[in-house]
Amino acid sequence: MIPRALRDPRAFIGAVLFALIALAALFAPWIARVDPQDQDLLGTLLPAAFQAGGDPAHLLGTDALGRDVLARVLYGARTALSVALIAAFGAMVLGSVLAYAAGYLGGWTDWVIGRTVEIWMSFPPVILALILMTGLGTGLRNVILAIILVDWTRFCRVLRAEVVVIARRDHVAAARLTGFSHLQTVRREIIPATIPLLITLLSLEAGIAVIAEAILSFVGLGVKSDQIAWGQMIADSRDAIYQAPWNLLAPTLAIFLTVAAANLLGDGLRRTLDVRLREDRA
């Protein structure tokens, strides 16, 4: 399924770009070769190495505390990808379980879950995340938990509509007539049919999680001070944007590329894995 999906140019470009970002984060110690927390107060706000006055030891220059910008961007990728993958997967699990229950069982179960989703989505996502972080406190785990609690509704709303359609098909009714329990019917007949949609939603949610983490870190409610995050770097570099523009441009570009990779991958997977879209193109 996946190799065929990657034949789509968008999915292939997104997958390659996402893989490169993941490799850069994984091999950050070998690429940067400096500790991202090391300070050099005699070498603050150095320009990039390819600019006048730049130091070859600091390819993208240094920040206001003399810390290497490239190293911080690479280590910040670890934070961003950790949040993107874990939070997206957690939101998918919570949202899909409720979606399967609502779409398959229907009745009062569908009504209760549907009203819960509507109430939860009535709050602006960013504001809700900020409220949750205020109560939970800073830290990577709390950021992931906050994003899961905010974004599970994306999966539940979209997937529930798909489950309702699939649950009415003949093969599902045939499974029930042959003696399958509700759990067996969902596991064998409904879940496999929704896997393409789940993969697409998961990749798109990864990009949303990166942006959410950056926003929380930007306002000081994200990771702790001893951890590195792109939003935190952007917040710290605002006062020196003219003296050292790469302090702001580097993490901003990193966020853009990561989100673009997730969106390209998600859109490409949707085009290749969605049976209805393939039939329309045919």
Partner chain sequence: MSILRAENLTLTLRTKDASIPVLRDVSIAVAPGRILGLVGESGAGKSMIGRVLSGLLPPNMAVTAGSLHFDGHDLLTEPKRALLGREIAFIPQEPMTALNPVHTIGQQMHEHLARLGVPAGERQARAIAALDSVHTSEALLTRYPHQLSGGQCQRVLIAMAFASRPKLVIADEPTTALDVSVQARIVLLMRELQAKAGTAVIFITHDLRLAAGVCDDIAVLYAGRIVEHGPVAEVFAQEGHPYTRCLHLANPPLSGPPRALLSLPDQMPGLRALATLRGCAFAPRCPVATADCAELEPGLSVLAGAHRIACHHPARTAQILPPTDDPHPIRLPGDAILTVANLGKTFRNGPFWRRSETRAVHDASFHIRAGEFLAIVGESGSGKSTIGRLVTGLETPSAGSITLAGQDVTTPSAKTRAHRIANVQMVFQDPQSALNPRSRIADIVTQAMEAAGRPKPERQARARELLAEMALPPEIATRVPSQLSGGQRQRVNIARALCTVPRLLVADEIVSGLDVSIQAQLLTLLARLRHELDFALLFITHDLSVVRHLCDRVLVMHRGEIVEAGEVQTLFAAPRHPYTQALLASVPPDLPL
Given for the second form:
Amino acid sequence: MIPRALRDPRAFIGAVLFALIALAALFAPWIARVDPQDQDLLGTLLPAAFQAGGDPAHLLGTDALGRDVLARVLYGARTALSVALIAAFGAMVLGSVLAYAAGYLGGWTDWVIGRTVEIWMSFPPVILALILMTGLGTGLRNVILAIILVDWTRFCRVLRAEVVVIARRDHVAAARLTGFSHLQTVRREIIPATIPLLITLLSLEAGIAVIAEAILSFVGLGVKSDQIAWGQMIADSRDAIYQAPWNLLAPTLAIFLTVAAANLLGDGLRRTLDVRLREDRA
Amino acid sequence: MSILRAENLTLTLRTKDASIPVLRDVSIAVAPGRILGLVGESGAGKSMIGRVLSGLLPPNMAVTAGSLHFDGHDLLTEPKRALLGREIAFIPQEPMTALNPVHTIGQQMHEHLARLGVPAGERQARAIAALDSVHTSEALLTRYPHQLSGGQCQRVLIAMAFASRPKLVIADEPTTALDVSVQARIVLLMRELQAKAGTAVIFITHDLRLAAGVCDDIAVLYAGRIVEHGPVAEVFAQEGHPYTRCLHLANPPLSGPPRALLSLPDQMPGLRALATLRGCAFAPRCPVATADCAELEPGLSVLAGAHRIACHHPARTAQILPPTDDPHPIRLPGDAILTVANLGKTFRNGPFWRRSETRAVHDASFHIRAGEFLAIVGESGSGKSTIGRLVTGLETPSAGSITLAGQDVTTPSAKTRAHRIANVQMVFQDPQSALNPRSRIADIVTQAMEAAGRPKPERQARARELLAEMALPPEIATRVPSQLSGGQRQRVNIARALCTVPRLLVADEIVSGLDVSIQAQLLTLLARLRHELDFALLFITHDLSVVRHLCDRVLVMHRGEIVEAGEVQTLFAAPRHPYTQALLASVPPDLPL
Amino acid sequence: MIATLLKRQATALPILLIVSALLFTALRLLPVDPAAMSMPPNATKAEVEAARVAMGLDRPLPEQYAIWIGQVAHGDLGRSIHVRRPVSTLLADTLPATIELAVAAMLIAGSLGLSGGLILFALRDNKAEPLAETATTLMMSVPEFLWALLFIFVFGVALQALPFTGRLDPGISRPVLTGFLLFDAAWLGQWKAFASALLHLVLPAAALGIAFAPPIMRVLRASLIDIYHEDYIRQARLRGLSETRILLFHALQNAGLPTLTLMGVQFGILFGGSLLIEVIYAYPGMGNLMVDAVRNADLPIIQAVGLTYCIVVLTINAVVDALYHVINPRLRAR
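Swap state to the form predicted in complex with its partner chain from the form predicted alone:
To see the whole picture, the full complex is given below, headed by that same chain.
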């Protein structure tokens, strides 16, 4: 039994991939068997086990401090996924509440929220995130907060446009005429129609959040240095691409797979849930 | 000597599990200088004939039998692109969207003339001449489509269609999207150009009256087959097929004594039903069908001369008569339930520093008495819908006052809201948009009780009652709107508004866009409900014949103002305002009964 | 026409003021003390306090903001705390480099996106369509900095085909004129420098461009599919026009409208994305300046660079808006 939403092969592959990554993150201690923070200064920059000079104890080799790459990638998935889920959800809540208000109420509310989004979007997201991180300081919580504060506009813009279309439909006016309160009207006549769009956006946003976290960690403004993050691993690996390529390849591949899972799921859902998500609004 | 001849044409739609005959055994012929009308309700297959001719069929449809010849070309085997626009021209249904919005009329005219092989130097003169032939000025050449009215766009498209002196023109509902007064002029224009050049025309329409006025020959389609075919004069002198007769009797007349409408049960079989159809497709709805009709499908046979019909019992058609029960149980009008005085509405657009104003309604005064059916008639942009929205409180008036059941409700507010909810309800035009696609029918029709906090069992009981009252099957209570037919959806739409039986019902164009037989069903339903329940109706429409059939009094609106008001019978018999006169004159005349 | 366009940009200035105020306030709330940072570590408390007064940090925030905005309006962006040079010189050095990179990347993104979109559209209703679409989805899953690393790995390190650090080979003297290296080199006729600059631009611009191409492909494809359902396309077919003619004369300009809007948004985001590319390719642009400033909490630079990014985005918006007006008569004729 596959839910209808996952009938599209893309959505299905995306969901399975995402589930596998989540399982890997969850069971990281059992899969890795090595502490990702254990340093071995005698066995630094080991190549992967299947390459010449590899150590079978370190399947994907070790980094410049002799820490196990595989273990770090697996534990890094925990960081990436918590950012993906919490930040995407947070951005959705903030963005969609404002979008419902703007789209349904119209008038001044819409104007103020619209202008706020415009001001927000006059910064490239990377720059805004950097400035926010400068203000907030490093750390997982702040990374999540920064992503929410940057990306809520994405939800707000797309959803507001949708809400405006739905709010113009006659059944919304009819609900008001039969006596529904504003809250009842939004809950019964508007929100249900936007759920497919929200789910699709949420899934795409999860991928964006993973990238954002990796970028911030890459420039050293992401999580604290004792937390394991893929972006940081990539930044650390750049000086030793030759000796230990898996230092770079493993986290790169991990980012790609996670983002691809989110995008495949989102693209598939867009089809199965029949969301008319205009690309220029996404 | 026909320019186009189709013989036993069968068009098949292939789906995953069935092949459905969309058109069956269709044989038509058009001679130069003649107009053939293809008449039928939506889904009858009339537009498909046009698509076969153009060759622009969806990939899952194909002609599986028959032949199609045009002026020595076999249209089923030869490529058609070269003929299109040159020998065979098309006039579309939606003129506003059939022109490219980013190019000027001139650019599109020039492009068309270039494709016809007109040398560059002559194109401007030819374009001006073409516009002149449709009585429009060459000033249009520098305009963009969005700067033109629907009528002007259609004139441009007609000019383009006739620019190549085509042998055949196919007009698919060319006037449906236009206002009544524009419709008449466009039809006249087409006739003029067609007569001048001796062009053969296929005129596709759902409007029997219009076809009778425009065409030389007529073919009536039902469920993908031609059921009646012949010269207009002969067909309407004596309708041979029961369906044509029923369609005719379902149309409310514009002259003569008022009569009840013949309302056919159910609806035409849908595409899916066509795959397994047995016997005559019309038999289940036919008032004079016999047992053998459901068994054996009748072929098209000659009734007299060129008049052919597909019916086993042509003699029984004349037995079909309009129902004789009195359509208007006259109820003594009560006191005024709604009084509107000097009502005005001006819409303001844009932010305050570059505001533009449009005056939608100006100085409108009228009243409705309890139990009275009042119509507001007007063309698009006349402000008739705005009045409905002002009365229901969806818009706030800029001037004047509205008194509803003894209380001033001019400005919508929390205080007037409860009073409004109890006294006035609205039926919206388009059930597609008016019904929440995610709600169950039972929930939709009892929305008012949910808002009032009534318990669920009570609501379910009321839902059953309402569905029965609307002659809807009880099992649809648990369905969602997309599982219903168009006519059923509109009944649900009405049921919701009548749930708590308001004293005033506002209905905005609720029968426009529906097929005639469905429209007759709804009008009959409204007349019956009026008898059973006690409510007044503000009926907003553009359709004069419907007004005459249903309402007691009428207001005629033109550019935001009420130009004439009066009792329906008197006003229709002797319209005083020039606009009302013009409006009435532009409706095609009644068919002989 | 020009008046209408200017009027439509009336909101740009207020936005800029609000952004600058927000930026200023946000950065003043930081737990860092610019005065202390500007002094040597062994400075006494009194010395730091004197520096604070000299820098105007003792005044109320609105006053500080007014002073700063006044200076900015006169072209004085302050001095960097860390490198102790005027911020305006730093910007003049780095902004042209970033613009050069971003424009080159946008050209690549645009041409890849538009041609890809047409190919995707041509594949509609084809068996290969889901495959092609999945390919774009996967392409979208590779962010610009991964492309950058991948290109270094393949073309720089493995194939050793292209340079991947800086803007010029070490031995070549830099043509000095406007800061736009390609332009300067060509203008001054220093073709060796031109070739070197061009080669150095290839990888960073390609990495940035390729990352931003897939959304353009998709929006062009989606708009073309939408437009082919429009009545005027059907009517054009019924008039017997050829498919090529329909695509070129009727479909592309209409599909161009949403595509243009998206490309405007993309260009803004791409400008921000250049920051990472600059870091990875050690490209001396505004992005590197920003990252260094952030690491050193060099407030004057952060403020100025932040504001510059904002001005760039607003400028792009204005240009896109103007172009939109030119190709969309429905807006023009009001």
